[in-house]
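For reference, the chain that follows is the form predicted on its own, supplied as structure tokens.
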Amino acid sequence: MADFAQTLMTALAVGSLYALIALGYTMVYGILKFINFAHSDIVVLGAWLSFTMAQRLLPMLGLDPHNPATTPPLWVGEVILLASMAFCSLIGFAIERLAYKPLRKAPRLNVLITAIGVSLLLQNVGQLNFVFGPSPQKMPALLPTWELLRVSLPSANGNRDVVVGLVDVVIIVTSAVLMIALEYLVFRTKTGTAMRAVSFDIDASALMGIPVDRVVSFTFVLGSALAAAAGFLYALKYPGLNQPAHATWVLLGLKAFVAAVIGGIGNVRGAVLGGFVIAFVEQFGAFYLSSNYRDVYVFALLIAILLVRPSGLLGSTVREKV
């Protein structure tokens, strides 16, 4: 019971991160029908921007960023999160306007190659010494190491304490707030109605007076903001930040993409469901089977679901007349 409860808590936190990243993939695909492979690099940008701002801001408050025993007030983390989301939103807007908008009528292969090129550009620019540098860093402690709950439960080797830490709760609550806000925006506002209309038919939406360019740009801005939030929360849970082109970041983006596909690419709720599904499979498989194959479980699940339901768990099959 103790092992199950602790693994469940970890799966919820990791699933929240996967879901936030997957939402960016699925929103762009839902509207433009292509995969923005540079989206995972926005997550990296959000994590490293949070690190850079924390390194600059904490000394101004008289705190040592290298001393984990000294933590700033909670509002510092909130400011860093909002600033990171705002900056990454601008980057997402610039990427859409400069790289993707000129290719909107081009063949899909051209857009795919451009997305890969933008991804490589962001990775290599991030490694420059005057940007983030090629060396790994450690994220300063922005939250105190509080134990909100400690319960002793039976395990295989006797009783074991199950700890619910502040970091995991912050990740789950922040992700839930952002996902609920996105749900409200997409399904309860005029902007969300315009986004869903454009995803259904761009040309018909333009004829109905919907500003398609603004809707597409807003979708990139929104997805980039969620990616930045995921990068910030990821850095809180895993403070050791690998250099921007490290394979860890690539794998994180791939898993989030798998989450979007499993849930039903283009479906907002499906992306959230897919994020939690692969997190549960990954964490419970790593604990109860073998941690050496945690990535294998995720991609094996992808293959299994595509064989049974190619459109994903919540995806819908679209029939085209020939």
The other form holds:
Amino acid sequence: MADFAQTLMTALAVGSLYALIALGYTMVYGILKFINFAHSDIVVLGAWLSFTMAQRLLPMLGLDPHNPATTPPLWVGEVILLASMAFCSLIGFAIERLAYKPLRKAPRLNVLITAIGVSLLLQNVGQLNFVFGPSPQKMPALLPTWELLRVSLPSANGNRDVVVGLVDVVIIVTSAVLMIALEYLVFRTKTGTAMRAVSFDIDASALMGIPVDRVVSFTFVLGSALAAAAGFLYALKYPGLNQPAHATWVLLGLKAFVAAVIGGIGNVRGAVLGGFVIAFVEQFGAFYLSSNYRDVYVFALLIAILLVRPSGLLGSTVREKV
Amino acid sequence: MTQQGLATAPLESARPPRERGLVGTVVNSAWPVAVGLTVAAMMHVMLPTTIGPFYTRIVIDSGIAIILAVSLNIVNGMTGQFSLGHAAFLALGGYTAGMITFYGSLLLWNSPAKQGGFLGSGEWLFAFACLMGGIVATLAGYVVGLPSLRLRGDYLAIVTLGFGEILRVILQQTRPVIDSVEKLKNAGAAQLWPPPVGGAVGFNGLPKYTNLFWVYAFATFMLVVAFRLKRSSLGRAMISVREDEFAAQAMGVNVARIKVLAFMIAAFFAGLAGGLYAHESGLIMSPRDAGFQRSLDYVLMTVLGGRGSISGVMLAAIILTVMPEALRDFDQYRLIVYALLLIGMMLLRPQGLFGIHEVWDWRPRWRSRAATTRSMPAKGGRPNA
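What does the same protein look like in the form predicted together with the partner chain, given that the last one was the form predicted on its own?
What follows is the entire complex, opening with the chain shown before.
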């Protein structure tokens, strides 16, 4: 019971992160029909920017960034989050304009290969000594280590305490706020309607007077902002930041993409659902079966879903055009 | 669009007609193989003493890269399926071959050290192990090829990538290597399953048999198969699947069979190269070799060389093997150069250096205009990808 509750808590927090990242993948795929391999690197950028800013800001406030006991007031975290979202949006915009836009009419495979190239570029520029450097770093503590709730629940060997930490709650609440905002934007505003129209048929919406280029750019800006937020929250949850080209980041991005596919790619709600499905499979599999194979569960689930229901859980079946 | 499957036809027919039957076999296969083996043997005898161990190593690396890139090109270039998991076959072949030579030597000669000299008993065990590695990889290729029947493009890329990552994680969970006969005889099921191939640290202590002769002998084998394939009915069927799957099907091509076959052939040679890679001195086969990053290296070679051009891909494999060595002092920037190369290539010359042509098809534009206007496909290669 205690173990179950603790795993559930972790799965919810990790699931929100996957969902945030998956949203970026699914929006881009919905419109341009290619996997934006560079999306996971925006997450990395968000995390490392947060680290850099925290490293610079805390001494200005008279705090020691290496001492986890001294935490800044809450607004510092918010400022860092917003600044990193803004910067990543800019990068996302630039990537779309410079690398993907010239290929709008090219075969999809070429765009996919370009995306892989952009991803490699971001990773390795980030690894340069004068950018983020090639070694792992420790994220300064931005949140106090409060326990919001501590319950003693029975488990296999006696009672165990289940702790609900501030970090998990902040992750879940922030992601929920962002996802609700996105839901509102996509389904209730004019811009959102334009996005859905472009994703339905890019040529027809251009004929209807929708500024397609602007909508595509906006999608990238939006997805990159969400990715930056996910990167920031990830750094809060797991303060040991790996260097930008480390395999853990690639894997994080891949799992989020898997989440988008499982939910039904192109479907905003599906991406959120997929994020939680992946997190539950991974966390519960890791706890109850074997933690060594946690990545295997995710990819096995992906292959199974693709073979049984290629359009994903919430995706509508679209006939491939010949 | 449907004419593009036949796009290479005018160029092919410009050459003298192919011999058929027994004479054809000799002219087209036996003769090149004999030349290749002779060259390989000469390289083995002469090169290491003249150019030294460092450059020998680069030549060996290039040979292995050629096998991997050209085999991947059968799937990605000729058949038009996008696989991002080629390194999984490399690792599978390498681990299989490594187990055979390591535990085989242990049982046969009581020690995992090298046995015999050039073409001695140890080397034949090694050659056999490489072939077995290829066969195991072929079986895996069948399994990985199956999803290609239902998925295409990006989805297939992700699934093949998933296979590679799964294999990487599984290899990390393997048992430590058992390095003596006594321990091997006393080992219980717990030490033998999962197989004792070293876990996360890699497969240490393999006898280092790989030399220029075997690398280029296998490379010859690969290249002869690739060139013969490209001009055979099977190869034309593969190209037709790449150009337009539905049109191919309408023409009576068994698309499912062709796709799976392409995966199996590519996997066989990747497994073979894996055996060579595992036994190369100075390298340790590790689970990371199955992962995404390594697959990407070979994808890059096929993209750079031109999807469908065997000689172009060979050239790209050599360039991309030599370049990192030349840029060793700028190691930080190596991958940045790769990335810019990839992006620039896609923006400026998406069909690769040679597109669908071979290196020797190239000739000054004014002389070949008549041929190219008839045979060049529309800009960008595949329109309907």
